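Presented below, as structure tokens, is a lone chain in the form predicted on its own.
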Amino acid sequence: MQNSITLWINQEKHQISGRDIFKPLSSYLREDCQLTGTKVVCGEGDCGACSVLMKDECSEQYMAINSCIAYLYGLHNKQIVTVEHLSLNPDIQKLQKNFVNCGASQCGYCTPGIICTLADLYQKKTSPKSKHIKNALTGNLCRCTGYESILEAATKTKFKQPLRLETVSHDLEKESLDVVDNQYHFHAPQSWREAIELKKNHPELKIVANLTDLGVVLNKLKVSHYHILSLQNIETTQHLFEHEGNLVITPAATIHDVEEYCENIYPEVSELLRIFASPQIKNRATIIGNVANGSPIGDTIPFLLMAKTQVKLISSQGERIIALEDFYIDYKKFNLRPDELIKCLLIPLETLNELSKGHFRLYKVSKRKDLDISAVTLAMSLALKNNQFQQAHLCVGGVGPVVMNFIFDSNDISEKNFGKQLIKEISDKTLEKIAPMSDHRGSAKYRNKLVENLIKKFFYDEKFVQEVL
């Protein structure tokens, strides 16, 4: 049992124990270690002012994070490289010379998390188009330069070869975490007989993965740290891999990791998560974490819905698995045991092969575009037979205490001809079954009127009538 995490900054090793594990990121290397290129505005993971480069052992390259929602516990045998480390590199003092040319930084306290998120996209793209840049930047702010000027000092800096960032060859500390100091507790267990031991222990833990949902809570509503539960140490080797005619997701697959995964095959898919926030939040939030918090308007629920994933469960007493539609009871209330922990998702690839086939889309509407909370998410598919309507299946997110799960066959709608009247027979049955409420995100007249838009928009995108009705 090892009692300190184990991390390098700027090829440094440093181990860390006792109560400063419990430090984010960004206080740790502007406090610790001088390293104040880290800048912290928002401290909610919004503004990009604190991001940095991280690489895990999964990893070939490093990914840009949020250091202000990344504490410490959660980077055990990680790699960090901040912008002070990046600036001694010939392709990124390239990068920075266009900054200054083409007036691309004023006040420069936005300007070393926007050039370690480029950084993250030259690793992969050597000479980004406008949009590419835009897409790497959405969980950038400036507040005073103006975007055209970085965009224009992004899309002139041109490499060669794919930006690479040294690395250091290490041997993985394999050991189970257990560190404790006062009230503050944290354990990160090798294997999961462990973990369902400290649950059954210790029904007050708090489980994790990779806190960016916690961490801005931490940061923002000045909550003390839980006694912690983390399952970042358990099955490393694999995120996501398809096994026995399923994709299994594991508690360490993050959200880039499935966009990824679905970019050519189930492409519906990878636009949903290409807005679901910005690649900083992406590189480290989990699909398990999305869909363990339970939220009405988590953007990866309906999809996982409707693409009929199973939930599997592991405690004390064995393994089960079950629908995740049953897994939702109430709002925040799970079909989850004591001593129970998700030990991961399992979707049908025949489903998801079935979905990509034919007619299926995925929407999300928010105040936003880009690294917002939605209003109202919908998934929505339509079977057919002769072309004409055998049924309909719709996920709908915040209309209600949990995601809404709705299947309308031909028993329940009389129409089989696309048009206006076989819409509106969808909608008003849709309708009659959710109850939303009213927030500041939108009253529930208009989370109704937006359901009944995105129902007709699905027929509009599909072809199936000419004109949005």
Second form
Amino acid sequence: MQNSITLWINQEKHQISGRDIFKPLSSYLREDCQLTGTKVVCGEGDCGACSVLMKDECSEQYMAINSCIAYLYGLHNKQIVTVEHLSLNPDIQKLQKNFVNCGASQCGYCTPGIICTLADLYQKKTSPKSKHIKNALTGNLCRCTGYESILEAATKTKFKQPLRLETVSHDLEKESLDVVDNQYHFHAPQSWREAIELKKNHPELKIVANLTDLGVVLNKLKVSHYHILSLQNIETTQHLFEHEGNLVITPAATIHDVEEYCENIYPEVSELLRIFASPQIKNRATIIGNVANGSPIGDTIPFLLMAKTQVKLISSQGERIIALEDFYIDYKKFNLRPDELIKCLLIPLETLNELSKGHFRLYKVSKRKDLDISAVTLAMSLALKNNQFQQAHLCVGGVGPVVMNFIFDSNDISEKNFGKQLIKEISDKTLEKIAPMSDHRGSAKYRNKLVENLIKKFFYDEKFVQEVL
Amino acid sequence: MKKKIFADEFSSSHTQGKTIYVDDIAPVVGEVHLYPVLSTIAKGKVADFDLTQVETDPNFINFFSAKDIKDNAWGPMIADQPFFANKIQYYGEIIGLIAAKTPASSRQLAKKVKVEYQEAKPILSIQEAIKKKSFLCDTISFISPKKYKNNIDDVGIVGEFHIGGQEHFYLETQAARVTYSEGNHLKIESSTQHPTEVQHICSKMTNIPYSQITVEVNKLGGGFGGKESQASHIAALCALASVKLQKTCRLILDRDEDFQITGKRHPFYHKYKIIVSPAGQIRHLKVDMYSDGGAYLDLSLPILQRGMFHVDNCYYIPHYEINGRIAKTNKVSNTAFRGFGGPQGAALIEMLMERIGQHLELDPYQVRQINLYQKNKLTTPYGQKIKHNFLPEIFSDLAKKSAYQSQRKKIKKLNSDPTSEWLYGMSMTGTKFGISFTAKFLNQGNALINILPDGTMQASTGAIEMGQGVSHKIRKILSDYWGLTPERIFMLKTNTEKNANTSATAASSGTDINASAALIASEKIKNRLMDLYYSVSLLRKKELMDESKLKKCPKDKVKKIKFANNTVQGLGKLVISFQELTSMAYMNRVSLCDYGHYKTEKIWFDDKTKRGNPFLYYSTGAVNTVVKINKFTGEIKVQEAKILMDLGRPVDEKIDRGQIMGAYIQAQGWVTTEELIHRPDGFLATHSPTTYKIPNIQDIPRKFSVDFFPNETNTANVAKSKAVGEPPFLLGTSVYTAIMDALHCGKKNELSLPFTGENILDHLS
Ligand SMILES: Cc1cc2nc3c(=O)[nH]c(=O)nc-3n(C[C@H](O)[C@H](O)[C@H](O)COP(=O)(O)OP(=O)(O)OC[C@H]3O[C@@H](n4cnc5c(N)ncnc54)[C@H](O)[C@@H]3O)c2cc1C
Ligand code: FES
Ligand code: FES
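What would the structure be for the form predicted in complex with its partner chain, given that what you showed me was the form predicted on its own?
All chains and molecules follow, beginning with the one already shown.
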């Protein structure tokens, strides 16, 4: 059992124990290390000014993350590079020079975060195109430049070889972690056995995955979760893998992992995940975190429901598997006992393949297209028989306390032929069953209208109708 | 000569994270961290504070509130705002201040102060304020000397236009750090656009005279007007604690609080009637414009006035009645924001151009063209005659450059396709932005120039560098004037000890005023150096050491002397390096330092007749914007924005281009995704980037370009240049009018800005 965490900041080893590990990385950098190049602007992962690079124990490359919501206890065994250290790299100096020459830094407050985020990109792409740069910088706000000069500076910067950043080679500290300081208590066990034992004895333990959601809650509501259990120390060889006809999603699987996995085989899914948050968030945010968070506007949930995902729960009493649909009871109320943890998700590969071959679409609408929480999300699929309507499956987020799951077949819908009437029947049935709220993301009227229009769009996109009705 | 390390571009330190903003200053041992306690009601009274949960905390140092100060009032124009409110006027108003040992504990403790209130019912909209006759000023009117005469063919269009507010979203939040030292002296490091005002307000708070308060500003992480008056309050709270505790104190707002408690762009409500000829020529405009001032006056008066000054934008209005009034509501006291009311005025007329076009079934471009200021139609509704007007040329040039007519045809065709899910719209709008502060006394500035005997120079002005490149521009102007490579010129931090009695860096005037002052100071030194150079050309070196032999350079010779390539030359073959000449000057007791004061001449405005010449000149330009809208979701994408700006002879095209593009995108946010939504109790629900959406990199126009309209006529300003900070902001309105074009919603009498997806979908269904 180890009572401190270890991480490397700009190649220097930091061993941190006690209450200090309950700090966000950004505060530690700025207040304890005087590394003030990392800025804090929002403290909620939404602006990218605090971006730094992080290297995982199992990956070769660094990735950009938001240091404001990365609590130190979640960074055991990680290597961090900040703008100060990055600036010593000759390739990065080239990039910085182009920033100066193109006028890509005005007030400069967003710039260090942008340089760090681009460093992530240059590890993968030697001459990124405008599209790559935009996707990489989705999570970096700049209020001064209008971005065009940033785009110009980054497109101008080209390398012969992918950017390589130094790493420290070190042995992994593989013990379970147990850090205590008065009421503060953090556990990160090495095995499920230990984890379920802890959860059994301390059902009040708050589980954390990678904190993209919890970190915001901690920063903003100023509530402190003092007693914490992390599953991120449990050894997994693969974040996600295929096994016995299922795609298995472990607690380590991030949105980024799934986006990558789906890119070629399930483009509809990776396309939706493209507009999920930002690269910095996706590098950290786990799928299980999204599911367990259980927000009615969780963007992965409509898809996972449609794919007939199952949830494997584990406790000291053993494991049980339930359908994702049954996991959700009401707004943030789950079919999950206090002593239980989510062990993994199982997505049947057969349904995935059926969906991708058939009529299936995913939609997300938000005030701003990228890096925004949805007003409405919709997953929809349609089954035909003899070229006529047989069944429609809709999973709708943002219109009720949980993501809604509807299946309509010929018992519900009288029309069989594709056209206005069928669309109207399906959308009437759906609208009957949903009761969206009005809030700052949109009024109930707007959300209803969106659902109606997205159903129309489905028929249009799937080429059942030609005209925009 | 040894190799010297010269001053580097500031932006290179930005890219390395080396620039030190206020919160980056390393704290001293025992530095105190402050955080304000905020009201959780929008109107009422503070009955009592309960500190029991706070005082016992080991990190607690002290708590301050209204009872700790004698003169509890401040304000940039009149002192109508309390430093600490007892009578609460908006949700989030500062009512107390926690001093604690760490940043985190100051925030936690501020939340733990329990407050008892007596609540009253707040006013939360302009309409409600009008109904309840709640105003911050009387009606101001611009009325045309000649009345409109009815003509039966003329067409009248009436309507209402609601314009939303906007958060500055400077990335660096409000910040101040105050060090108390011997002699009752305060050193204030503040993220402010207006160090002189910080000095004055902190003096009011602490009763320490101006002379014992130094304000220093390195660089701001963005300002946009949001740190013109707002920074003073934060600095004053910090000064109070610093004096009371006799310690260094810092107060940095977190994003959420900065959002909730600082002033924003004023929402406006226009009620109007416009009368046009059948061809679309404006005959008469009547508008009652109300701005939402929020709880206190702040800068609302000149902002309203600038709104009124800009309802004409680029268009000639022969008959008019423009009435303006400021509504008092229970919201934050709204303040300066890039454009200073101008955009809210100009948005009205640009929206009307679209409505007129759609009513009369004319291309709105044609409507604009016939209404542009031109030939003998050059007098504004406030009586200023526009000089060197190039608006018609700018519009027609841009129409050519953006292939307006053929794009129009293409769009018509695309929009007639019922199988397309996209709807296209296009609009060409303009900007004509008056340069000068409308308060006359602010049109002054001063500068200090020190030349050192190694041939380098220090320049100091009252200008604040906040990303707009003012320090780079001043340096460039000095470098041209002195024939010195820019690296030799070091721009000093802005500090009230070097430049006192300055104006805010605002109204786009930073370079105009401060570079002018720097040149006045430079000229004085240059004259002395020319005398010296002339003397060298006459005498042998040895004699030069004898001061009494120094001669005055005659006028005809002055013209020949050139400062170029780090040398002085022009008389015969004599070329002296700048370094040699300056070191010679030093040895001969010729002063190498001077101070310059500049004031803008020939501007005036008669408050009684509401006529005058309030602006020195206008910065103008136009943009053509193309958007597409998804018919199912109401989502928009800006396809193209082509900008043509007349900035005279631009001081630095790279910087100006950055200002133009930045302003355009900021305005695009204002008219599309940025929405301030309050709960019924007055709490701002959209108070951080999760809920308040400024444009991100994916939102910029697919094709985005800036060209400059060549113009050498602006002799009124330094180096024939024109100010750039605010004028292009008005161009972003074209995103709004292009959406109107796509939606064809100009027949509706009630329109509102921004066009969020929801608002657009409303028009589509
Ligand atoms: C800037 C920003 C943008 C975002 N954008 C989006 C978006 O576009 N779409 C979207 O859907 N979400 C978005 N999110 C929300 C968030 O990123 C996701 O919900 C994410 O998937 C959460 O994963 P995590 O690993 O960070 O979980 P954490 O924050 O660590 O945990 C989330 C919840 O899951 C619980 N939990 C985690 N693991 C387990 C387990 N094994 N068993 C039981 N409970 C568990 C935790 O107790 C906690 O309640 C955004 C967040 C931010 C900060
Ligand atoms: S500070 Fe904004 S993302 Fe971290
Ligand atoms: S340069 Fe100011 S926010 Fe980007």
